[in-house]
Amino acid sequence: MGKRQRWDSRTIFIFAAIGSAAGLGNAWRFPYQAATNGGGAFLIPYFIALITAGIPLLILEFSVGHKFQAGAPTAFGKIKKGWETLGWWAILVSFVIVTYYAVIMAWVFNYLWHSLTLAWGDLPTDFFFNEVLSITSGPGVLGGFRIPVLIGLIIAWAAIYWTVRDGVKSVGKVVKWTVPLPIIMLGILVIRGLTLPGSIEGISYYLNPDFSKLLDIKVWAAAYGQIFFSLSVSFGVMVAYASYLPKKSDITNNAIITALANCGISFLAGFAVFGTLGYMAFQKGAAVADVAGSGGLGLAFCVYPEAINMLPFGSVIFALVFFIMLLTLGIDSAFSLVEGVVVGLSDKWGWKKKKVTRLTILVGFVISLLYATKGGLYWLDIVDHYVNDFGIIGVALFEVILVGWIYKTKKLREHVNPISDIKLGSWYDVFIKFITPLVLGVILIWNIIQEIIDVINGNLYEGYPLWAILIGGWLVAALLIVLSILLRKTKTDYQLKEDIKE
């Protein structure tokens, strides 16, 4: 397969890791999670989650990738025979996510074009659902394609291919621009938001502490969930990226810098979003909570465009800044998910990476066509919910069990400490063996119990029909596990030669 590629510098690696971690959710998920889960008080469970689970897991994935010089499937398989399955599960989750992530990127491309004329007018919600998506009546009606979305999807996949075509060499050239740019854009949006009347009320809604929320287990689950989802852990991405590091690389510092930078971007995004929403509430004479919507896609494509419309001047400029920010946040995460898949496949079969990259993107594009249909949003919502709530948390739980109890964290510390400034002590063992798996286990069990209760009560997710939940939710989740097992059992000539070498 040839000599393994290397990052051009430590800075480029950190940029790539931050780019993968900081995605669209930083801009629209974290601010809303904070605002509705105790405001400033939410930062307490959030940072506890970062310290007790986020950073330890990131160190784990960087360490495993660096030590075994391989993507997640091969690396986990080297730790313990049979656990290659876990690595495939991780990158299949990544693959599923990037197939719909690319469609969200397509919408962003559409909005970049529409920003030039503020085409959404006075009814951004109607514009998003009726004009951009032409949404159908339900998941059973796909309704064909909207050509602008299809064009945006082709551009998104082309951009992903262009970025990862030469592995870390081409990725390195791109992240030098796509990581600093959204931070600059966020800074512009923060300054603009804070200069508007009513912005302080928006910031107050975002950060006003409600300490009584700390007694609610849902708030803690939300904090840990946000950390897992936004750090790109349990996707196989960070294992793949770390496998390209040279032998002498500071693992713990790299992990801490990546984690703190990601959280800083999320925190900054809250000021950008809620400063502007405070102005929107001021203009309407309404409460901030009434104009903030329910976060997620609606915040990005409906609520914020309406707020942009109300700006006293420069609406077009700030619309472009906002959607360029989303684009640059999203593209880094999208291509990192593809890179994780490509590394896993090329390590296993010994294929040339360019060939694997083209194959992965072709298959990904074909699958993403489902989400690009007029009824695609329903399927995107269902798949996203079940893959996130059960796939990501499940992978993370088995990762800490594998390293903490089977491989032993002491071996990981012996690899990391000689090359890192910040040394891992026995405290790290406590996190990986006890605290992190306990938290992950509680969240996973909690999610399963809630799901069962909802089904019994006939309260299906977002009111979707049972057949759609079974296909887009449980069938997809089960297929990922079955495919992971099949991929692990497939023995290749290349893998046999590698086993003989060892």
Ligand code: PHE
Second form
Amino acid sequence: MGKRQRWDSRTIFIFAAIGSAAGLGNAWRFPYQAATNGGGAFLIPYFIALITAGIPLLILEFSVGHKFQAGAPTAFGKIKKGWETLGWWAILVSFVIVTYYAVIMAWVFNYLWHSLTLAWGDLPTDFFFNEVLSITSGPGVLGGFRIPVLIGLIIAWAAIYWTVRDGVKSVGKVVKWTVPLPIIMLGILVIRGLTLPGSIEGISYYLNPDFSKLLDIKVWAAAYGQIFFSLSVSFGVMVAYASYLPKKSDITNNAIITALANCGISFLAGFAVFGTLGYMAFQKGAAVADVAGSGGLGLAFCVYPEAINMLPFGSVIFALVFFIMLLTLGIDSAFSLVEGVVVGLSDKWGWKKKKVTRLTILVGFVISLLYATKGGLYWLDIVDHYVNDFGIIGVALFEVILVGWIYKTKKLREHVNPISDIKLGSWYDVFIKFITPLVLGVILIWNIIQEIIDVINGNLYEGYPLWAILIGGWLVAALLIVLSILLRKTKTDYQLKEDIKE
Ligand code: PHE
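Output the structure of the form predicted in complex with the ligand; the preceding block shows the form predicted alone.
What follows is the entire complex, opening with the chain shown before.
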């Protein structure tokens, strides 16, 4: 394999990292998590999660990638043989996520088109489910493809391919645009939202603190889950990105800048979303909670479009701004996931990155076809729920165990401190060795217990049939673990050569 590629500059690396972190999760996941988990009070567990787990893990992933100059599987394998499995697990989780993330991007492409005529009219919810998706009666009925979604999907994958085709070289060129652009657009939407009558009601729904929620472990689990998903840690992505940093390169400050920028974007998005929803509630003479819906996809494709229709002027423009923002926010998260997978595969097999990129994208595209069917949304929802609740937290937990207890955080600090602006003290060890694993362990066990109770009570996620949950949740999880082990077990000629060199 030739010389490892490098980022053009520190700024480009930070842009790419922020691009990966700031995605759809910031625009619609954070505002709802905050509003429904204690409002302003949610910021407390969120901030604690950021300090005790988010930033320490981001530093950890940056350092591991930088130190071992490799993607997650190879890097973890170098720390301790056998732990390569964990790296594959992280990467497979990423792969699963990008297969449905691309479909959401496809919907956004559809909506860009529909924005021109505000095609959703007065019934955006109907429009989304019946026109755009043409949704079937349940996960058992796939119902063939929805052609416009399929076209959007092809465009999404083509855009991803085009961006990652030359690795960090081409990624660097794209993030220069796709990172600042959505921030500017978000700024426009915030100003628009806050200058509408009724917006204050929306903001107070978003931020009014309900401190009693802090006693609920669910709120804490939500805060930690949101931090991991949002910072893109425990996916192998940040390890891969940092493996392209030059030898002398800051680690800690880069991590802090990335984390703060990402959380700032989330916080700001709340003002855009709830300012506008406040206005909609005002227009309808309803409570904000009633117009807000249940968050998630509904917000982007149903609730927000409805609010856009009610704007006093410029609806088409604001619709375009909103969907271009979603597109540019999401696209760099999507290609970072692909890049993480590609780096993992090419580092192990020593294959040409171009070849691996094409293969990954081809397989990803084929799998994503499932979600582009008329019943695809059901599967997207199930897979997303299980991967997030168990996959991510699980990877993060084992990562801190590996680095904290097997590799030793002291060694990590010795690698980071000479090259970084901000030095890590022994407090860092306390986080990685004790606090983070403890919190993650509690959340994971709590999620598992909750899941078992729900299954016993027949209270299945979103009321889906058991067989669908078993396939989309448990079978996928089991497959990921088996595949991670298989991937580790295959010794490549390239890897043998590398082993001998050491
Ligand atoms: N952080 C992204 C978001 O908030 C999602 C993502 C997760 C991207 C993992 C890359 C890796 O939408």
